[in-house]
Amino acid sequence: MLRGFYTAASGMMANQRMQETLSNNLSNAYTPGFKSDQGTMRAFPELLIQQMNQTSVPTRNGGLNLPTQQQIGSLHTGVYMQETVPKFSQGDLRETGIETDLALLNGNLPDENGFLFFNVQNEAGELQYTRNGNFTVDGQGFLTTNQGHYVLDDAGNPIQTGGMEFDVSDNGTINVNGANIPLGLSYSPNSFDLEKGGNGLYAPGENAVPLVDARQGQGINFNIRQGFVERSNVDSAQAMTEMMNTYRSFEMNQRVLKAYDQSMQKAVTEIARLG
């Protein structure tokens, strides 16, 4: 009976984590460039339980204890949520008319899981990647994300606009005061190698395939749209449906746990009284 407690409890915990992931997706349904997370459920490995014992064998010197094993059976300990994986797909575009808003559109890409990103610099000065093109200009004239991270050019330097108006061509070149500054754009051959951080930033994970300059890669096409932002790729209706299913699954596990608890109570109070 105790096995049932563990199985039902693990199901509740896994569903709770899934619910948190879906809630986070819904709360970012209007965040530009946000990529929804997908949770993956896995069953715990099946355990084979054996009883370890010893048996005594008589010998001339008085006896010998030999280890013995007796199989009791297998144990299933429920499910767990293994990980969350971002779903990299192109989001729809929303026109804002703001010149600092830039949308990155994937063209033909050579890899099935390939994806394109803007290059930005985080607080620690590290190169990071984002799809959120809801940019702005800070008090010093640098082009930044809405969280204050510098947007980088193709040489890895922050882009200085001087606080002036600028135009961005389809190939991602910023024309400001007569100077042409190519935006820093990177291509990941396998976007699932990236680790999702805060504020819509991504970084290469351990043993990830290095990202390449999107302009130098073979067969990589893209388009930059000024005055647009890429919408989140969260499907609100689907997320709501998944939340309802997850809630019902949690509720069923809760009922199973309650039934086990009532059975245990009966075993302790009534069966023990008969003994």
Contents of the next structure:
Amino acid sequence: MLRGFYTAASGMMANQRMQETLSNNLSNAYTPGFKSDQGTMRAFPELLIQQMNQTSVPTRNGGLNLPTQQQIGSLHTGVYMQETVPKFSQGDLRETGIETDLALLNGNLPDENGFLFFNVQNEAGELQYTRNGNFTVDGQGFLTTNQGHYVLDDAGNPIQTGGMEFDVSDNGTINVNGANIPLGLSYSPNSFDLEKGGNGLYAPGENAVPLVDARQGQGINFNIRQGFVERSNVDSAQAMTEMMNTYRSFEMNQRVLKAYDQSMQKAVTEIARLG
Amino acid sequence: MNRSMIQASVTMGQIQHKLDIIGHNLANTNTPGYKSRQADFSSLLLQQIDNLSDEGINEAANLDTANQGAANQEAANQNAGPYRLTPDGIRSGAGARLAHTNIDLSQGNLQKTDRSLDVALLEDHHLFQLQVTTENGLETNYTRSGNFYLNPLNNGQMLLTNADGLPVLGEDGEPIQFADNIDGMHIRKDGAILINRNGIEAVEAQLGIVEAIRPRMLEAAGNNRFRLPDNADIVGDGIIANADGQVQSGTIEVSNVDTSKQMTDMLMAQRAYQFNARSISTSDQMMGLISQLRS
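Taking the form predicted on its own as the starting point, write out the structure of the form predicted in complex with its partner chain.
The next block holds the full complex; its first chain is the one shown before.
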């Protein structure tokens, strides 16, 4: 039996999915606050192959056949893309000179996988998190993300700027018209728990460690820069290289598949040839 | 169609829009009082692709460890999902899109022209008023562009207009007009227009200068003008207020477009376009490989 047929096919499918992830990273190479996705490949669980044999035991009536089993080793049944993990690392800052652009800079964080986020509200009124500080002011004077989601203050309310000019201090306090509004910032001790949603928003997954207020937590340092945005942390050169790699891997799997096809062809056309 | 091709082609269309905006900025490098615009991207929606369920993986993991010994089994039990770091499923994006355009309201450089009808506003967010005739009657528009002209009217009067021929409003909210036998004119620092007739100088009009208290509420009306949005919750007075402006005559505020920044942005956008194009051609070659399977 040609078991490798499906192994090669699954390799092609996994590589195609990998390509989708890389292509999405490249598309978002200039999206502020975007965190690149890393695809992880995983082998399908191994199968144990056992020998199914019969052993003859000599008996008086001429013999008894007993089935015996013997392990002969394991077989991989292919590969699939297991998950995409966003790479949470600080992006570079880019100066825009526009006062509604804010960049969040991580300082010292207590956890290895910890990460800081702006608090925003999605269409359904739920609390979500983002790193895209490319904000704007809407028609009613509220500070919103570039998709129109409200940016929240530390009490969870939308921030009313009244369309006025405002200054943001390093510690994230918006000074507008004499009032000081602290921006809502959250800290996730394990950022891998977060589920990536559309429009650069993140939501905590089902079993996530709850996010904490970044101002209350111990040993959390951050910095807010006004007039800057955080660039995407996609490395185009790396993404391109991985893409080439994935392509070649896809090609090799295709070759293997063809080789199997040729073996099958031999079986069909040559083995049964008469004369 | 291949998902990565969709992602890349969608993004290419959006990058094209960014290039349009950069092109518009570069085209207005020499427009007096022009404020540059900047476009930023946002990632598009994500689609969850359900993968092998967690239970399946855990069972498999237990199966693995069962063969390796009891010690590992314990380790596997402690760590419920040993192979997953993230929530279930694969979230696959659909590319990027242009999110919004932001206006850079910073002041442009001042250029000396020695033309007495060129006036530059010296303070941020100060604006000249123009009278525009629309379908709904007269409307006041605002501009930073101070290259004015005098247009003769039929009744022997001269009308102060902007480069498009729209009347410039004075302090009283009326178009500024003078009798036409003018020997010379001069605009003072406070916006008063001094007219010289037979060697005698007198203030005959005052430029109406307003301050935008909420500059981001103003809506671009084209031709380098701004207007009050129709649906603003805050009344006009809250957005615009009269101001004692400081002006400089014989000077013009040039556009605040930074050509080197625009060129850099253009190069970046073009490269992004190329990367996405490459992503499409790679996907296409992969499709080619699939079709070659049966050759």
